[in-house]
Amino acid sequence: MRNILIQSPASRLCRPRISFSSRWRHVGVTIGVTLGVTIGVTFFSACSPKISETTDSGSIVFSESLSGVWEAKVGEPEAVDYLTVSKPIPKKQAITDMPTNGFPEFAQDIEYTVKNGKTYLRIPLDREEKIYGLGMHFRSVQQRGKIKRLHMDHVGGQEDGRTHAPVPFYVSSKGYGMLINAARYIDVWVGTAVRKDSDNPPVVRDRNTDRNWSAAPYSDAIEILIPADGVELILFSGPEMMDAIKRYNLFCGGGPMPPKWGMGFWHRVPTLYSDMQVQAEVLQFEEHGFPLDVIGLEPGWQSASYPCTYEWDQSRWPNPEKSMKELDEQGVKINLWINPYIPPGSNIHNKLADYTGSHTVWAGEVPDYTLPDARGLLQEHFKSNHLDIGVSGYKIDEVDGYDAWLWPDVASFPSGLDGEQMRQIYALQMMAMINESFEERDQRTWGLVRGNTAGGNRFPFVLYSDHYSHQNFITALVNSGFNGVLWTPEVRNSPTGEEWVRRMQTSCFSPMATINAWASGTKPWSFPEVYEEVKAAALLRLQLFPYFYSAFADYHFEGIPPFRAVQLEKGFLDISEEEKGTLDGEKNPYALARQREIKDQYMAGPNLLVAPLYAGETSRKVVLPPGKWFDFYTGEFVGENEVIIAEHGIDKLPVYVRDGGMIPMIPETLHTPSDGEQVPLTFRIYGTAPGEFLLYDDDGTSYAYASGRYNRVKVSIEYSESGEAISKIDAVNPAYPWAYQEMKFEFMTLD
């Protein structure tokens, strides 16, 4: 452990009050309540704020408390946080891994000020420098002159930072991310403000005559305003920026390992559908022939729900072991939707009613589950009415917001917390219990969330959205790489046969591929004149398991989010200073379009690279990462270093594959395999230079990995003077899982 003193400038007064910031921070005490019962409350310090009285400037003490990360204390922080709700357990060793720059030089003009309750950040920017991440954005990937507040929310008409996931954490293209860890409402602007005493002022001009005028000078900072009495600062460094979000995800405790079955694909039935019913939806599956693993029950498997009864509905499920029990036997498996409210006079709310906030939500109360006690009923209720009985996991429905009809902040809490703070943590609450449950049971789940935000990188869920634009679906997908946080571009509905296969496409090269067709009754073939390139799309999902199993695993063990923005590629961002003085698009198209916003394209795993085609479309432009690349369906060489155009008919989304890219793939199949199956598996191999694959395989189902119980093999294509492949693959353990009989290899590229 070493700590690094950063001084501010010297011609500010200062009186320090920093120190490293320890990891878990609660003072619990228990109280009598006349209630007619006595509880356990756990009461966070965050209840009673200290408002300053005095303002608190000056230097800033890091400590590096694992290789890359640094943390600091400002003020006096708040005892809730993310990571207190979230406890991840980073991964020490895998952290101590990877290679490190040091501590970033830029940290040492950062300063801070604590007044009046409030908390101020200011980060120096670079004039070239590029920020991403800070939450999940629709419609933008590069926050540079940006306004956010980071406030959990639906996601509106509006890029201001009310989203499903608003998460603190940012990356920059100068290789280091950064996390302000605080509960509240955070406002950023991200070279946006111009201090009067900034060492880099931009240049004053004259509007009437310069037509170099603009609305948004130059700005060389990051301003953050926290609202409480300290913040606590985490620093990864690089060197590039994928190091320091591998560095963020993997202290947080790594990526979610899926079971297998969630990687297959999901159809959510109509609302209010009976046990008959998806009993023959099942069976219209298999007789059409299309892929399925899930079926997702939507409000009305439940007694009452808006707010939530957690019972079920015996008139439409009458048996729900026995229907749970056929359809498992059937390779099928059951979510349920819930959302958070409780209705008075439930048997759930009965034993929850002295834990729940002042405000209602739809007339039902709002349990404040950072208490134990609470946490634990819950639990034991779906333990006893769902997870026995063969449930698989949740979807969490209304857990991120929308003022008309969410507690407000002057809402109060048993544990002392208020409105805000509750708003920014109730999704990792709600999916912290529901992991724990699962986890004690030694059962992997797989579910979906409406929010998430920093510390919940490791939970089992997708996030989802109401908001339902294609193109804002995918720069999403884009930007979820860079927050630690999974996406699915989820299919409900479509105006047209075209609109559908090609949401139907993309959901396919997504966390979770999935229909909701929960208020429209669509299925897979309700455009029957584009069923067989749906159908095609869903079946080639499936023959890729291998692969976006082993990107999963990259994701827990190592940090590499499996879908990411082409940004993140090495070299992407690298401009030479002679590319520099030729940033046009008639000098140097390649160099302009990639330091261009690029939100409609996407990494996908390792090797492959997405670029979506929408309704209406019969071509676009792709920017390829640099090197060689390959069309995935013929091998085809596409290009190098250049901007190419994708032409591509209603049956194929665009994908591509890097020079020595290793896709490993099995033959068509209606399920993910189960554990203990065995299937061949080939491997297809693009390009002409030496490549690698890490083969990922585990039980698919218990918690066996994380005591070591898994094979993650390496599968490797070199090539002798005269053109020969020579393959090699690294010893299988046979006392782990391993679920491929044999291994072939297909060589795509076209002489």
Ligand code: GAL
Second form
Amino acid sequence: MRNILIQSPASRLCRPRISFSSRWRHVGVTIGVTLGVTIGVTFFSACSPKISETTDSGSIVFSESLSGVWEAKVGEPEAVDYLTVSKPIPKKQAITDMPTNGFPEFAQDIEYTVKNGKTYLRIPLDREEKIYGLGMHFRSVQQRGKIKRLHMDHVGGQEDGRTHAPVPFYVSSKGYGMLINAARYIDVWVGTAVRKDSDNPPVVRDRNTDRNWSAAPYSDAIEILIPADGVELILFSGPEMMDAIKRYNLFCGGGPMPPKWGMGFWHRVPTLYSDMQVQAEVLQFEEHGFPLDVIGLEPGWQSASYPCTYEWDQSRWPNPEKSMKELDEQGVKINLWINPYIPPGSNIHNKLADYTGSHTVWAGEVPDYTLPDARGLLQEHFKSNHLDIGVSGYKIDEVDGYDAWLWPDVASFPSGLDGEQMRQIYALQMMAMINESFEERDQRTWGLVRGNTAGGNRFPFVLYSDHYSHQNFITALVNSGFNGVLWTPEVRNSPTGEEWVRRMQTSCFSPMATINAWASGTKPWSFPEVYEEVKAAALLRLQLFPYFYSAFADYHFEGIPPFRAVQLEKGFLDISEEEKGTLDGEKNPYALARQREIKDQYMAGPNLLVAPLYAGETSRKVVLPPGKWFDFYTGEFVGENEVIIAEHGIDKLPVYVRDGGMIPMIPETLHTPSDGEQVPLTFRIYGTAPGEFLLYDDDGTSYAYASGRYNRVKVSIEYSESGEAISKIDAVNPAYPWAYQEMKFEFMTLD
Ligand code: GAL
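With the form predicted alone done, generate the form predicted together with beta-D-galactopyranose in the same format.
Full assembly next; the chain just shown is listed first.
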């Protein structure tokens, strides 16, 4: 199905020049569809020595590989890309069960050129079209009008595509998604550039006299440059943006299913903490009645770090096996911090020395884990030193890079990959390798990583950053759902108690509720003046365990991101014909508000809208998604199709529930339920509309769910004509785990 250039005799004499004229586009599509080849070249009438060589160009021919998923190969894609590294197994049945609106017509007009070792793409845009995704941005959500170089990096403050998750996937408000599957620094002009032969050019204006002159004139295309001889493209259909995202996630294997303990509270201790200090800290959590499921050990658990030995430090951790056992008996799992670089002379280096790249990082060598033998050696080391004694997972640090200390792009690796490719895939490769080790022992893991990209969707790792702005953290959370990644707004320290509690509240409504006290030594009770509020937020997180766990099941089985933008809510971006072009803050404020950039509120699970308050704020605007919404805490109606003002003291994070929203909760607890534990469950019911909820349960620790050993049960509420509530619960399979024998309903809005 590869596109090939049909050479005319003239091309041997003269160099062909690419043309994006609609005439040639038309020819390309017609012939491409019937013969499986495309033509898209025109020729100069006379030879010119200045013309550069064109290898291949034309319109792209896609072929449907799964319902609503089309793939195309342009030129000669490289052997290593994001999907060859992550090796996802698409959830075919779930994709087939989804609605599709067929092949998007505009995609026939996508054009490509492969020239001088680079691939150029031009993807048409409609005037009203909005673009989301293209990685984890910390300051913006809508990407049309932006220029990005998708480059794996830490985040400092830049908004140029260098980020912890430079995912080359985007969704369009027109209802499609596109994956550009190349492990390269990809440049994307998201509706910023204008070709002189554009079908839809901007108006020429005189800046001297025309107030509407713009420095950024209208552009009708996304243009993309991949520094490689070809690329694989994968197109995902709607009808809605959410459908395209679901397809993308399912194509990449579905979201990860956390172990139950992953949904509890996490605390990372100061870097040089010993076994005794960790024990004392765990006791303090118990004494304070503060939830705790996981303790994270930072670099000092190792005999040396930066580069890392992956060996326990004998003075701080003389008997790690005994320590793991004791902590496990207290209901606490251990997560280990690592980075990939290994010091010459260490045991791990002795094993891996033949498999490292040309450059070092902090004088440590950089293993090439694309080589199966190298992977095997590290996996064996981790197994015997960590997994076999009870370590539950890892925090994979420094895989995003920082130019000053990382290998440069000129680096080379034994597999033949270059520095650029390795930088783009390192995080993916580390996650794949560690995930495989846990899968092999049928043990779920949950951890952290500082880099992720396309294909990493199914790996059980949550992104974090050294960048530390509460506002930016929420924008990153909003963006994570467009990109198939998870993000934690972890809490480290705060200048005031007010900021501490505001940060803790949002962390408790995220994929990982966590304090990272590696440098600060903070504890949940570090700000006594707000301790009760902080504790309430953490206890609420645990009470919401069945809700969040079920939301992750929706991610795994249906590809629905558990944390995501409000723009993905049905009808959110819709405006009526009359409203188009006439949006006005006086006449149609709600429509106008929905079209604007919204980056400070998000959906959590199927029914909750979260609108964080930041330090210094006592109220804020909340743009409600269409329909009626109710206050989470009181059940009171708060608004319908409007922008509301949220006011909450520091005791509460503004959270709203949709009409008919059902929220399953368990009693206050300090640990998530263990395998086989029975817990009573209360469904809070909001509003007056009928509702339904898919409540999920499994053993919480193994991969048995992957072979169908789980319950995903529909619970619904309807109302009779006289207003009487009727609840229905689908049959639970008693052969599979089910923790909720007792179930009650609490009507929050209705008496
Ligand atoms: C940083 C990381 C922090 C902490 C620290 C330990 O790179 O982002 O979360 O783990 O290393 O040295």
